[in-house]
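First, one chain by itself in structure tokens, the form predicted alone.
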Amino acid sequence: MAKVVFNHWLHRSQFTCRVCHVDIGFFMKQGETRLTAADNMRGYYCGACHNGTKQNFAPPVFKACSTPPNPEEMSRCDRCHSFGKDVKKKYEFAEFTEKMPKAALGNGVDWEKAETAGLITLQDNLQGLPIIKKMPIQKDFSLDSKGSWMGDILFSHKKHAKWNGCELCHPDIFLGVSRGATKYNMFQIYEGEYCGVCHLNVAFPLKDCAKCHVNPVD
């Protein structure tokens, strides 16, 4: 079997963050869950979704893994283990997202932006798993900058609630709820930690400043 090609970019682009790092349990970080074909046979992880039966798409999606794969069914699995090989996909990056909002940054597209012009609508919940009712959203709130060459940062509470939810950040990421109560700095984040999980590995980069740190500098 070739290595497994994951195009997370599709992924995002129908789901929040939160129903696979959350209600299925894969972590941030590429190579971290050592899940395994028998894993998703049995409905874990990529499983969960690729069973052949579920019904948030429609057609429902493919269903993932059999061991030993029939020889008819060779090109069901070429749509995942496609490193190295000249695979016909079902959506193709480019044309995906064409009319999507432009980014610098990035993979190109400002998925943000997207999701507010409704051009991508995320599913937050997965047929045949438990609905995890939600907590308020709190308020936007801003954290002063550090340094006197970078404008203050506003938090928007809103859009990370609905990509994540709560549960992705508290408390595994940021311990406690209260505005200051965690203690950061970048050069924490830019080691991967805290802000660093999701933005050195899925999110708008680091380097993206103005995203965050969006009040000028007096």
The other form holds:
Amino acid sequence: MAKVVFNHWLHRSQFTCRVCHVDIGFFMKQGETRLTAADNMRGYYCGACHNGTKQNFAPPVFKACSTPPNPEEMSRCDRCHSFGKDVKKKYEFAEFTEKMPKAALGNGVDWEKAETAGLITLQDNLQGLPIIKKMPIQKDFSLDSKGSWMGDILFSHKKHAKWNGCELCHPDIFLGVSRGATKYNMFQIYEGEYCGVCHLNVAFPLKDCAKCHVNPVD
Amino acid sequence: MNNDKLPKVLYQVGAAILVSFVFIALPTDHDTGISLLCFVKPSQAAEESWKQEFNAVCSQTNDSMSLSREELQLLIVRCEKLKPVIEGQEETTRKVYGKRLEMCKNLLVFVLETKK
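With the form predicted alone in hand, show me what the form predicted together with its partner chain looks like.
Up next: the whole complex, starting with the chain shown before.
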């Protein structure tokens, strides 16, 4: 069986980060979850959606492969186990993102703008998992820049909360209980701590300075 | 009818009526008319019970900032009670729900700290 080629971009266009990394239990780092086909068959991990039944979103998602796989389902297995294979995907990145707002860095798509513009709709609940109560709208706030050459940061708590919920960031990544209580700098962020947990990998990249340092330099 | 046997008959009729009421009151499969009680194993019922408790507690995380200190403390206690139950499950269930429970409890403790 070939390795799985996981399209993070396709999943992020349909779900909040929270639903997969909190409710379903995928770890944030590649390879740490250590899921098996047997887990999927029992409705865990990929099997939470890839079970051939209709979820609270349409259409039904194709079923994860069995263990051991049946010969007749091999073409379905190949949809994910496609590393090194010439498999025709249902969704191709270029075609799927053609009309999305563009970004200069990262994978070239401004996902945040796409969500705000209603081009993508993020599911935050799955059948059989806890129905998360709607969060009160969070206030955005300003964070002081440590470098005089960089503008201060306008942190959008609202947007982060929408994608991540609460427990994806607190207290594991940001332990401080009040604004400014957690002290960190760009070196730590580039080491993969704090903002770097996501902004080094999947969220817009750290090199896109002006996305956070939005306030003009005094 | 022999008067000595009358109370025994009454008991039997009473018991039959009681059993009928119990089955009528319990959930029934509307297609077959069979009581669903026949299909629920005790272990299945116990699993549903802890999952319901887990869902009830951990579905409140997004709303945790609006909860009072007392409500948060109560939820944390409920998380602590769930921990040994989840630790007694098989490996994958333990891994998935154990991680989720830890994140849920840590957040509730974190929010409680903010309210001090």
